[in-house]
Structure formats: structure tokens, C-alpha cells
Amino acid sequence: MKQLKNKLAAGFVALFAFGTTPVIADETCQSPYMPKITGQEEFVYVWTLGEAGVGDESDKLVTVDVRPESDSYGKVIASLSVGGLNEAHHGGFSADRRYFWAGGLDTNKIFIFDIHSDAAKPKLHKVVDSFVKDSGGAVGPHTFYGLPGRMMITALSNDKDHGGRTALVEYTNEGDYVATYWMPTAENPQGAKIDSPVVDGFGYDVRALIRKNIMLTSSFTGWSNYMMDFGKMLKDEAAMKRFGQTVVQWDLHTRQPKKVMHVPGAPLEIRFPWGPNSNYAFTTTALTSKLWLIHEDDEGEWHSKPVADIGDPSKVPLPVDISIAADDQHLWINSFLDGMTRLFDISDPHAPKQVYEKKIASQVNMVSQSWDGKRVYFTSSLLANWDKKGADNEQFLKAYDWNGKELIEKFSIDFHKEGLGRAHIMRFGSSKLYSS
């Protein structure tokens, strides 16, 4: 009980620590423990995978100026290399937004960047290279989700067989290991209710709904697949069977799994809406190209069900990142293989309808939209061995205005021409957040 009170107290500090600062912008998919802020973002941070023959060939955190009045608007103003190729993938802010944590899916290194000292030019604060040892064998740090005084990290694999069975791993904000929570399996459900013919123990994303005291985790695949050439993997029958089929409901406070739900086809990003009575979340399945609803019924029980197709599932467009608008009315969905973004009306979450689509490039992965919904950003890279080859291997950050009817391009940065590599996850920043 004392530990829980400390966590809650830290949460209130995180929520209100910057209450007197001017309002700025934020992506809608951030941790609810972070202060919710609106307006115009100043910087976009892009965690970028190095590429042989491109620039210094190193992973790096790239800062792009998006202040409309700036002479350097739409340009790279800082680039911080971390050395080597780590399979740079995802990252996230600590709950106080002072540090940005980013991981390498191959080397298992975690890079903690100081954002608050100079928001325009982040500094490398700390490198954690003991993730596998700390966690007891988890591999592939993926999602970094800020909790009060803590960072919750999903892993994608393990060091025994490099398969998909894995864990949640918790650290302090200072980068000290706290605990490992292995995903429930058929052999060890850990007391979770099973509502799935498969209990795979796989992991990918994590998101929380505080007022309901739940976390949800999704499932993907292990090191042996995500480090394999994409074309080779598609022809490997055994490899194609090594993908996750579950979403797990957890008790947020105790970190105990409560229920395993069936979501076949590799469910990836999980997104909760912000409405005070919106007791549901969305995810998409990469292999079956479906939009799934994870929702609570009138008795307080959570369930999963498919609610829409994304493009033509028979062509396997491979839906990847998603972003819910702050008013909970629309959802952007990117699909990697066809380079498309699609907008769904989710005003009825049980019956979403596509209302818009646009081809962004030959490939597209991540999408981040501003809190006011007026600006939408896209990046390109999925994984080093999954990105397209040759001329189709476009690597970029693209920024658009959204007027409610059409995406209007504002700028595009070619990460190859800039010598930066493969552009992956984005997060927004502003110097105003840390001003007194």
C-alpha cells in the first residue's frame, strides 16, 4: 500500500509539475501520466536507424525545427549519433518529459537523452547496456511508456530461443532496474482468465487506462523474425507461424495479468481514446489487415472483436502505426507495404468507417498528429531488414496540414540525402515546456 501511494503521489507531481507553463503541442498517444498540453509544437525528434553507406552509418536522434516563424522551419537543426547499428526502433518520454528513452531491438541497448536542458539540442544522458541481464533474459526493448517515477518497457523476445515469448520490464526514471513481468503463457497463465485458443506469451506495445486500473499489451514476433529479411520470412512457413495472436489485460497497479484475449494476425499499436467515458482501445493486426476494438461491457468485462478492414486484406497492406484524434472521433492508420494512410470515422467505435485516404510514399510507418489535429507527421522505416529495397526504400519525415478534408504537404526531409538513415519513431518537443 505504501508503494502504491508513492506511485500515485509521483503521478500527481508529473501531471501538474508544469501547470504554470505556456501550452504547447503533444501527440495524442502519450502516457496519461504526462501533462496534457495543446497548441503548436516546436520540435520533432526522430529516432533514426543508421544505414550502411549513409552519413556516419550510426543510429541517431534527429531534431527538426517545426516552429512556423523560424528561419529553419522544416529543417534538421541537430543530430546526435549514438554509435553503431542497434536496430533503432521505438522510444518515449519519461512521465516528467525531461528525458527521452530509446531502444535498440538488436543490441538491447537503451539510450536516455536529456531533452529539458536544451530542447533544440538533446544530449545523451545515459546508456543502459544491461537490459538482458537485468530482466532475466528479455530481449528487444520496444515500447517505452512513462509511469510515475518509472519507465515500463515492453520486450519482443528472449535470449533462450530468440522467439516471441517475452516480458514487461520496469525501470526507475534514473535507469535502475525494478522488476520483470513475464507474459502469461498456456503453461503459466499466472492466474489470468483465458479467452483465447492461443496463449503465446508474446509482447509488443503497452498502454494504460488509469481510471479503470488497466494496462493492455499486444503481441508481435521474436528476434529470429524481426531481424530476418522480409522477403525470406514471407516464404518461410515456420517463420510465418511465429507471430502473436493475443492482447493481454493487466492490473495497472499490481502488474498482474487479468485476461488473455484472442486477436489473431499480430496486433501492434494500442491506442486508448481520451474521453472520460470511453472504455475501449483500438489496435490493428499487421497480417490480417483488420481494425480491432478492445472494449469493456456493461458488467466490466473486457473483450476483443474485429470492427473494420483496412484496405484490401487479401493484398496484405501491413497496417502499422495508428493515431486517435484528441476528440476521439477519427483514427489515422498507416499501412507499410502500400505506403497509404487512411482516416477512419470512429464516432461509433463498434462500427468505424473509412472517410479518407492518401498515398504518402512507397512505404510509410509511423504517424503522429498534433493535439489540435491540424498537423500530421509521417516517417518511413519499419525495420532494417523489412524496409523496401532500391528506389522504393524512401526514408523521410513528411509534415502535413489537415484541414478536415485533405492532407496538404508542408515540408519533406529526405533522410538519405541528409545522410541520416532510416527515419522511425517521432516525438514532439518545446523549449517552453521547461521555462520558468
Given for the second form:
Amino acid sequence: MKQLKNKLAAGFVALFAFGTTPVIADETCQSPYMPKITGQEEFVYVWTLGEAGVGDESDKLVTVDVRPESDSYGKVIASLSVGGLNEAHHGGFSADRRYFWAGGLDTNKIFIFDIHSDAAKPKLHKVVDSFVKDSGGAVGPHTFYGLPGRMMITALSNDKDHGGRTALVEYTNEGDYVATYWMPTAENPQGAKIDSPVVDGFGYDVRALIRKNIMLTSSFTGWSNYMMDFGKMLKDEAAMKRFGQTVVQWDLHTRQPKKVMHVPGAPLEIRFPWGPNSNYAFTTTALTSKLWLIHEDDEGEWHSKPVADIGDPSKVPLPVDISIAADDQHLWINSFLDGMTRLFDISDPHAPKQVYEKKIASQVNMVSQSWDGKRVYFTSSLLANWDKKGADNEQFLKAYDWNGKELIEKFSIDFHKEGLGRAHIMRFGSSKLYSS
Amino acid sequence: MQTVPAGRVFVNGVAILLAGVLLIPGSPLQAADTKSSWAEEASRRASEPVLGLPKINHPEENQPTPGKIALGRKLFFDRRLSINRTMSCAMCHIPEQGFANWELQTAVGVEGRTVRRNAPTVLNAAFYRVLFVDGRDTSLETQYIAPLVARNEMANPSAGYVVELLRSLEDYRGAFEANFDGGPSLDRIGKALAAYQRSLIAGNSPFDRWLYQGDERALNASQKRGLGLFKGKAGCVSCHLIEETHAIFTDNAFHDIGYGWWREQQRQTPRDHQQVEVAPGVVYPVPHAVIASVSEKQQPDLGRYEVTQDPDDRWKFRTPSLRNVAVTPPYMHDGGFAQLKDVLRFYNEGGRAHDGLDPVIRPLELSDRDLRDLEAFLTALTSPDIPRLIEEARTAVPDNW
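Take the protein just shown as the form predicted on its own and give its structure as the form predicted together with its partner chain.
Time for the whole complex; same chain goes first.
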């Protein structure tokens, strides 16, 4: 116990040391601690799942050149295989943006790529393969959220039953384990205020609002569900009962859970707006197809409420990734099963309205936009065993320009034709970040 | 080490208290494993008769010892024994879920691969003369090889690979030698796993105290009526046996009760829509075409026929024991029934009529009250010893790299 406390104390020192000189921001969806690319991004890194019968079948980090003047614009310029099928999923930069951490939801490996030595050609710097053991049983490293000197990682599952109960796990930038913070549960709320009929202890995303000292986590499902055949799961009544129904508010500095809010239907990505007075965040529930607002009231208390439907919820379009514009006026929302992207006007966060929609492909998962909102990128893969089968299993990175009225395609890379696999999370790179 | 109760868990409306063990990192007692004492108790349990259960037939060459049981437990919880370190036996046979899996109708193995069948409990597996629902193995000493090398379970490239792995793992050094006449081998891995599983004995239920000990208050009136129906009008006892001195609730034989055949019809002609519960109480009909777009092809299950190739064995499945059935949902070989009520309704309707249906299975004309009483009886088969077995199972955290 004492040992743990000491580690925690060290964490606070590191946090405050960096925290005094915050470098606000990044292209719209990332940790506010990190330097941001406000101009033209040069590269898009795509954390890609290996796929049976495609290329070397291995998970890989794919680098795409997006410098408009470059001869290789819109082309894959590097591909770094890490070996195996790890259920590549999400990844995030360290707060100094020199390293890209990417996780494997199945094998629990964490791959740390050096992206600063040569931004056009990432190198594998280190592999952490002791995540489950380090954390004391957390499974499925998912979101990598850069805090000063630290990486905050959400897990999705655990090594006791592969269900949804899980934890936040903190590492140093060097890849050393610091601490595990288990999600509050009905049996052990850890002092959190309970404002939900269900306290599931599940996890998914994490985002922070520094000036409010607040961290929010969302809740998805455990290993058994996210690994299994999607169709099999939809038919399995027992499995369908195991989806997250909560968003938890944490104290960012002490890492203590403060409040458990009710958000049924598997809330996934969390996005805080950038405005200095915007005390709210958005999340979408994958199964119930709703946009939710997590907002602070006049008394400083945080609440959750649904504010819009995404498509026709009864058709289960399955909203997945979202991307908030830097001016807080618009939110892109992808939905996987209908392959659509929708743009919502969120100028009134309590009453968002859809203003545009476009079918991207037979399936679509991730969406990322440039800081100025003029370029929007899409990728296809959700989870290896959830992706569509047969001809509908299109795998791609598609780049568009957004002119305020419509998306205009600039290029598209077929990840099957290129022998790469299933394209998942995208992150932007630029050599200019590292030239002093 | 600090022990905290993991709380009450409700299954089929019955509350059972499950003991959990929470390890607080860094606390001084963590190293002080109570291994020897729990394993001694487990070994005693495996050697002496437990109320309501027959004496276990331990193979001559694999008599239980505390050391073998402790080693078997470690193997059972070792996630390193699968190709990519994600699956142990206990990831499918979960102690806190009745040594089965409440969260899935059918199991999921390495890389999320589909298993056609429900993960049954390993409690009291010692009493089966035929293992698996199709009876393809007969001994716990050899059964483990199937999940170990099945591509959709633990997916090891070969059984020999696992032997080599155990020889190389530091924390197994000397463990086999201390309990057997040599180091890791296929034979000895099987013996250790079998010894542990034969210690997972859960009898001593209210039913046992009533029938074999004469404790009148152990069963309530509804449960007694339920037992009457079970042995009488409902005819359950002809397959789920109750004997004079003990009851294992299985005849270790194979029967076509119409369930497997019915599920095959459903597989071949799926409904237009699948009702999907997207959040508690929110159900949407999802078109079959949408489900199909994200589904692999569903495999058929012919039961005993797959072992014998005898057409008479199509859709025959081994009778499962009903001990602890209230804490091992979902039910049937593919977990297709969520609740005992569903199973009882199925029997009351006479199973599903077709050629080959076991003649014992017929419409029962049981009233709602009869069904309630039968269900009440089935919940009286739960052993009070399960929390202790969970505690033993969790004497150490699962092995990970």
C-alpha cells in the first residue's frame, strides 16, 4: 500500500511540474497538453490490423503522405509490421508528441513508436508486454491519453472473466508502470457519488478538462464481446446484456472517481470542446444511437443527458468515432453499420442539429479532422470480428476536403489492394514539430 | 492479503454469496500463501464422500494429493498456456460464475474465435463417465488436450509445445518433480488438472440434507412438491437420476429431447428479424440481412452423431447433471435458454416433436404452479460450498507474463 502511495506522490509532482506551463492543444480531439499541428499535417499514421490472406497478415503502423506538394501525396510511404494479430485499435501521442503509443486489445501489448527522429518513417522504440501483470489484471489497453510525463491508459476488460470490469492504468513516458485505478463498481464505489441505477465498472475512453480538474471515462464491453463475431453477439442475449451504461467523472489530479452518471447503450468516444468557458463534453452511445451531453450546472455539479438521435436509432446504425471542430461549432459522427458520416451543428450544445450527411462506404469507423476543419479523413475498421464480411468488408483511408457545404474526395487508399489490412485509428504527424 | 466479499449475485432470482479475494499490492501478507492448507482441505474433500454424492472413482495411478491439486489449480488459471497468452481454462470456466460462463451463450476462444457450445460448469465433472456433450472423451486426465490445441479455444500449435513451455517457465521449476516421478509431460499435466477438477465437488445442498440426512426443514413445501413432480408426473428422474444413497442427476447417456433438432431448424431458416436488446428495456428488431452482413457462417451441431457417425445418434446430447444448475446459466448445449423457466416451458410443451424424439419426452400438462414448484426444486440443488471453492480457486492471481 505504502509503495503505491509513493508512486502516486511521484506522479503528482511530475504532473504539477509540467502542468504549470500548459501548451494548449492539438488537432481537435487529443490531449490538450500536447503541441498541435495548426497548419497542414504532413503525414497520417494509421494503426492497422493484420488480416488473414492480406499481405504479411501482421498488425502494422502505416504512414501516408498528405503533403499536397509531395510526389507521393496520397500514397503509403512507410509500413512497419509489429508481428501478430494483437487487435490493433487505438493509440495516442505522449504529451511531448515524440512517441506514438498504440495498443493491442487482445494480446495486451503496447507498441511505442518513435515518430520524432524521422516523422516520415516511424521506428518501433519499445514494446511493453507486461500490461496485465503490471496492472494487476487489467486487460485490453485502449485509449492512450498523454498527460505531462505520463500516459493514462484505459483498459476494457480484466483477466478474471474477460468481462467489462476494468481500470485506468498509468505509465511513465518511459513505459514504466505507475498505478492502477479500478473503475468504481456497485460493491466498491470508492467514495464516488452514484447517480445511476447501474454501476458497471466498465471502461472505454478517457478525456480531461484541465481547468476544471476533471477527467471523464466512458464504458464499452469486455474482451468476450469485443473479440467475438459481431453477428454471433447480436444473437446472444446473455452477451448483449454486458454493455456499459455509465460515464464516470474523476478528479484529474488525485485520480479519484467522483461521480457515476447513467448513460445506457455503450458510450464510447468522449470529446471536450476547446472554448475557455465551455464546461461540457459529448459522447455517443453505440447501441442506442444517441448523442449525449455531459455538462456542468450552475452549482458545479456534472450531469448527463441525451441531446439528439443519430440517424434512426431503431435501425441500429451504430455510431462510433466522433470528431469535434476546434471552434466548437461542429461535430462529425460516423456510424459503422450504414457507413455514414453526419455533421452536427453543436453551437447550442443542449440542442445539436444534423446539418449534413454522406455515405462514405459500406462501413466506416474512424474520423479525424485538421485543426482548421478543412480536411477530414476516414478509415474503415471497427474490430477484426465486427467488420463486415465478404464484399462489404471495404478497408480504406479516404481523405476529403470540407468546404463548409460538402465533402470533396481528395484521395482514397484501398488497404486490401495495398496488402495492408484493416485500417483503424489515424493520427497526424509533422516533421515541423521537431525542428527547433 | 485482505479478503472482501465480492457481494451477492442474483441468478434465477436466488441470491448466492460469492466470496472474492482481493489482493492489495504491496501488503506484507501477500506472499503467505495458504496453499498447503486449502489444498489439504481440497484433497480431503476429493477423498471422502460428500453428502449426496457417490465416492469419487480416482484412477489407481492418480490418487489425489494436496500437491497435485495445487499444481492443477495453477495450470487451470495460467493464461500463458494459450498461443497468445490470453486464454486459460478459467477464462471459460469462471469460478465466480459457477465455474461456467454466465455472460455468453456459446464460448469465445483465442482471437475471439467462435465455439459452437456453451462452456459448462466443471463442478462435479468428476462424476461424468463421458465428457463433453457429445461424449467424445471419457477421462479428465486426457480431456484437457482438446481445449489446449483447439484452434478456437487455446490454439496451441501442438500439445508438445505446451510441455516445452512448462519446462521453460521459471515458476514451474520443480513443481512436477515434487508431485510426480518426473518433470512436465502430457501425462502429468493431465493428472494434475484432473486432480484439481476432482476437488471441485459441490454437494451438500438443501435437497441432500432433506433426502439423505432427514432434515425436514431443508426444503420448503414448494420444493418438496417440485421434487414430487420431478420424480413423478414430469418424469425428469428417468434421465436426471436420483438414487438411494446419492444423486448425480445424470444417467451419463445420450438422448434426443428435440432441442438440438429444433435449433438446427432455426439455423437453416432464420427469422426475418432478430430482436436485439440495445440497452435494458430497449429492444429493436434488426433485419436478418444486417446481422448476416457481420456474421460468419453458423456451424451445425449434430451432437453424439459427430462421434459415432450413427444416424440414430443425430441430435442426441449427454444428459447434464442438474446439481448447481441455478448458478450455471445459460442452459442447454448452446446456451440457448437464459432461464430455468425457459427450459421448463420447453419440457412442458413436449420438447419439439420429430422422428427420433426420445419417447419419454411428451407434453406434460403441468400447471403454472407445477412449473414454479419444479423451478423451486431445481434451486434447492445449489451447494453451500461453492463460495469456498471460489476462494480456493483465487488463492493466487491468474498467471500472466
